[in-house]
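We begin with a single chain expressed as structure tokens, specifically the form predicted alone.
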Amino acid sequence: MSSLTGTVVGKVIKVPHIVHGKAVFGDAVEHRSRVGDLFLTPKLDLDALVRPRSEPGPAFEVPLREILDLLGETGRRLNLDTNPHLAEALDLISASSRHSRRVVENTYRVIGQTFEPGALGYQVERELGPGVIDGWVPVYKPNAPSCQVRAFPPRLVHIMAGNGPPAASISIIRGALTKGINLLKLPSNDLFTATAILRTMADIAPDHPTVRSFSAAYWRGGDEAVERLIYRPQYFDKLVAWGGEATIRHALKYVGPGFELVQFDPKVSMSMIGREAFCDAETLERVAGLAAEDVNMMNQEGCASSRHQFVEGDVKEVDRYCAALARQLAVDRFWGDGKIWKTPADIRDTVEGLRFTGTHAVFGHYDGRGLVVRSNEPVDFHPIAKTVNVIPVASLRDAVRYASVATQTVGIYPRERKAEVRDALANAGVQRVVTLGSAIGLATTGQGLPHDGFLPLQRLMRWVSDEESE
């Protein structure tokens, strides 16, 4: 295999770094992935990965229009059939990931759509306001001296998520739109998507300021010998962290004056299904199919994947729904995985015990094609590998009490009933309400909308005012 983005030798994988837009290869350091595979990286050159504040970022003064043009061309070049970096990344991830080649390939075939410049221009205007990223914009206050404001480019370290390739494109797009300096910490469960995208950008315009604004490297998460040197305000403004509770708590150790944490917390999602689903057998099967769509992303690894579903009806009706959901989970879908993840042993053992309580019912099997557990209250275990917990409720409003600040997305059927519960869900801490079946989609559907309860670009920028400017 040629060394375009890396090399597989047996089960040993060579991972390149990106330093200011240029690929760096080497095999000086050994690491182990989450699935136990050995991979090699170049020696980490910390001096090369940071830029002092005395040196402005390459893209600080680049017009947004030029950046959108570059991102648009990047999206067009991210064609799996013609892009060698993306094709090899697919081979490398397939050799080392828990996901099947088919799931990663399906994702790669649509990843270019997230770079559509019209949607990205809307995202900037919606999240920041017109003109404020390209320079100083007048702000008029009644009976007060004139003032100007600028959304100034930041210096960002990204602790990236690796539970699906879209996380890499989202991080790169946001970093580019801020015009800032970006250091991407590659996740061990996706070492190649980000570097493939960055190398594609470099093929288009190797000297473009946005290309030179990006570096990407791997070090073991929590390695204080690296992080205590990098996570400093003299180099970076913000740490943008995706991940579980342990990742976020570790990142908090470095927060201090001049160095801020922007966190995308661990989340779970759920579904709320009204009794309208039971109007006839055809509707019930269709609704179960929509609910299965909201479960299936990357075998339920995504934060938006539904894990608990609250169904308005009596036990007999809800059991009919559970049987339909188990059938629909077994259907081969876009996000489904040919590399079946069997139900984890701890969940299997717990469910076997629940069968004899008289208050639970089990549908499906432990073969990874879909398992549904009906209970009176949410189960204590964390549903994963296409496992869904279904809870009967007398009213959708009764399901609201199970939502919290840890709930990211709630999918609701029918659409007309969202208005009935959305304020109560927001009060409980929910960040996103969607129509059942649309919790998971292309990243473009969320551009310009809140993510985890805030507007990401607005949070990433450094907001600076020039007061009494005239």
The other form holds:
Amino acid sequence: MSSLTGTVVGKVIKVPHIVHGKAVFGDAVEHRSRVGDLFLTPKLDLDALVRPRSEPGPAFEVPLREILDLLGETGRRLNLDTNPHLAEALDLISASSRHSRRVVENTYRVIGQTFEPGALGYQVERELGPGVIDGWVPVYKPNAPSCQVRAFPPRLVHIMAGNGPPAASISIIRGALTKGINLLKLPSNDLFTATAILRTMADIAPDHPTVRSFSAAYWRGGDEAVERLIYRPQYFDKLVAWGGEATIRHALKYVGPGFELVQFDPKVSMSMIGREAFCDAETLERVAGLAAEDVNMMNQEGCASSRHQFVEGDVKEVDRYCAALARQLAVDRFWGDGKIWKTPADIRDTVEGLRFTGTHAVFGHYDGRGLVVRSNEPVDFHPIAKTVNVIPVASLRDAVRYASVATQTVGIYPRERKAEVRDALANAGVQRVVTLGSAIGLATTGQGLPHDGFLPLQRLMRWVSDEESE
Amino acid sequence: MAGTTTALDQLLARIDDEDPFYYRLEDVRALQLQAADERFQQLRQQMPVLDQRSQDTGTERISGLADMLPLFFSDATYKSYPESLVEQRNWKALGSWVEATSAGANIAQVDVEGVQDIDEWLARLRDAGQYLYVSSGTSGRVSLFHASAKDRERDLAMFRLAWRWATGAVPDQSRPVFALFPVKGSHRMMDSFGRIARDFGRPDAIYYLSDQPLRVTDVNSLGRLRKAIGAGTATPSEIDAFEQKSAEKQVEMQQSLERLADAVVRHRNEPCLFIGTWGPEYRLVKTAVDRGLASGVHPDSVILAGGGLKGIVLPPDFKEQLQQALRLDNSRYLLLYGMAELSTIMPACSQRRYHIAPWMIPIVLDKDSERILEPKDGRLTGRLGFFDLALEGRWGALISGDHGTVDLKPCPCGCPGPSILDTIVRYLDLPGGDDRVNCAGTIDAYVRGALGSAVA
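Now show me the form predicted together with the partner chain; what you just gave was the form predicted alone.
Time for the whole complex; same chain goes first.
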């Protein structure tokens, strides 16, 4: 393998760091990934990774237009067939990934789309309002002297998510749009995508202020020796954290005056299917296919992946749906594999026991093609590895009580019935209602629409005012 | 002899040998495999879950370790009943589940009219001769499994053997006993340990941690509250009441420990017997020292200790502290390793290695339980699993959550049989190198608080 981004020496992988836009190679520190692979990184130079507040960030005064141009060009260059950084990231990731190479490759084929400058310009304007990112904008408050407001660039440290390349591109895009200073903490489950994107940007314009605004490094999440030194308001305004409970709990230790947490919480998602699905056999199969699409994104490893499905119908009808869903789960999809790793033993053994309660039915297989468990109430275990729990309900409204603050996305069929339940769902804590089959929402998530219940760019900026008096 | 008795009988008869652990694996392997197949053929007739598994995996016979692997259950099997059946008092469905996951249980025929909670249900079944054990988990969810009359008999025999083998102690009802568990309850430990306490203990000097029975309903209430908090239906005062009750229980526990500690001080010049798990024993001994135990207990006293800490935090040198306070020789300790859902226990020898009886087949698997590992220099390191051939009331082939090393070579203690090194850890407690960040979560992540401390 060539040695552009990471290098494979035997089974040892070298992961570069990015310091203010420049790649730094080295093998001074040994780490072990979740799957036990050894990887090497350069020594962490914390002094180099932080920038003093005494000087503004490189991109603070760069017009948005120029940033959008750079991002647009980046999007065009993120072409798997011509971009060596991306091709290499794909090789390295698929070597240790549990997903098929086909699915991983698909995720790389779409990340360029997320850089579309028209959509990003819309996102900035929609989330922040016109002009405020480029300078001081007058605001006119009734019966008050005129004041000015600016969305000032922040200093951000991002704890990135590693479940799929779009997570990396979203962090980089948001960081770039803020014009702020960005330190990316690489996740052990994707050490390559972020650096590949940043190196692509550096290839276009090595001295571009936005390029120089980014650093990326790996340290073990929660490593106090690193985090207690840099998670400080002297260096950063906000910690932007994705992910699991442990990540958030670590991060909370450092939150204090002047250092804020912006969190994208770990989430679960579900589906609600109306009785319209049963109008004929063809429709049922099609609806099951849409539901399988929502289950099988990154083989059910995403926050938007459906795990529980509430189906309006009697047990007999619902069992027909379950059988169709089990068939559809076994189909190869753009975002998921028809056959994945085996069902984990604890789920398999639990489901084997449930067969004999007289209140459950089981469809599908334990071999990775997909498993469906029908029960009167949600099962006690957390469904993973293409396992879906289907619960019959008399009406979609009855399913609302199973939604909670932990619920992110609810996919609903048919689309006309979203309006019937969306207020009740929002009241329960749900953040996103979609038409069944559209849970992935790559083109919409965060791009001018709320993400996890808030407008992310707005939260990331520092809002500063210049006020007049009479 | 061999012509008329089964391989299973031949192996199980060894429990009466002078030293059942003294054997060479190669001498019994063929017999073990034959016995494994006999047990399999017998139980698949009676256990729908096992029969289903054998059909699904196309396993008709056991003739080698590889045939056994697809038939191993995880301990999830005995926890797989839906909690909602208990909440909704659906004893019929729960009974069907027990019958499917056990052998020889006759639950359906027991009259459970009017039963209000799971403790009553278990008591009603017990009155009808149907023994179901529970075993607690840290998640507030208990496993539920059946034991036949023979299983209970062998359980007691197994404990007697372990005491004799490790410490020389015999059941002569002569010793003051400090039993670090409640006097009654459905927990397997309470049945096994309780019978040991009565077997070895002087009837006027058996001290239990509590005179109140341990109720499954109380253990489950933690699980129920977690669920209610997750669903957003628990009120602040319900959470407060639960936490206060937990705090009260802690106070009661300390009072009981003080009562027991005073008895330890009183009986310090008589050979006593301590029975329990590490956590409560450590606390008892610390309390006894605070209350006047200055120069240890009688040197012929014996102590059974073991069990995982289940998330209880103790000082790293707690075993040394306990040993210093009691001043007992190593040979006075009965250290055990075993799985709650299995019957056969593994006592430690003078070299602190856990010895495996010939009617228990150890297997060592990779982390994901996908393959059986091959020995390197006579040792196997990985995920531990056991086929306990002694069990007849449920399936005894279980994969544990533990990582450890099995030595197939003779032990330094002089015993030629296989042993497990004193390096066992739960996979849960291993530094997994888990630095994987993912946006997908579970509802549990939203249930905050120190509720975990309420688990006894």
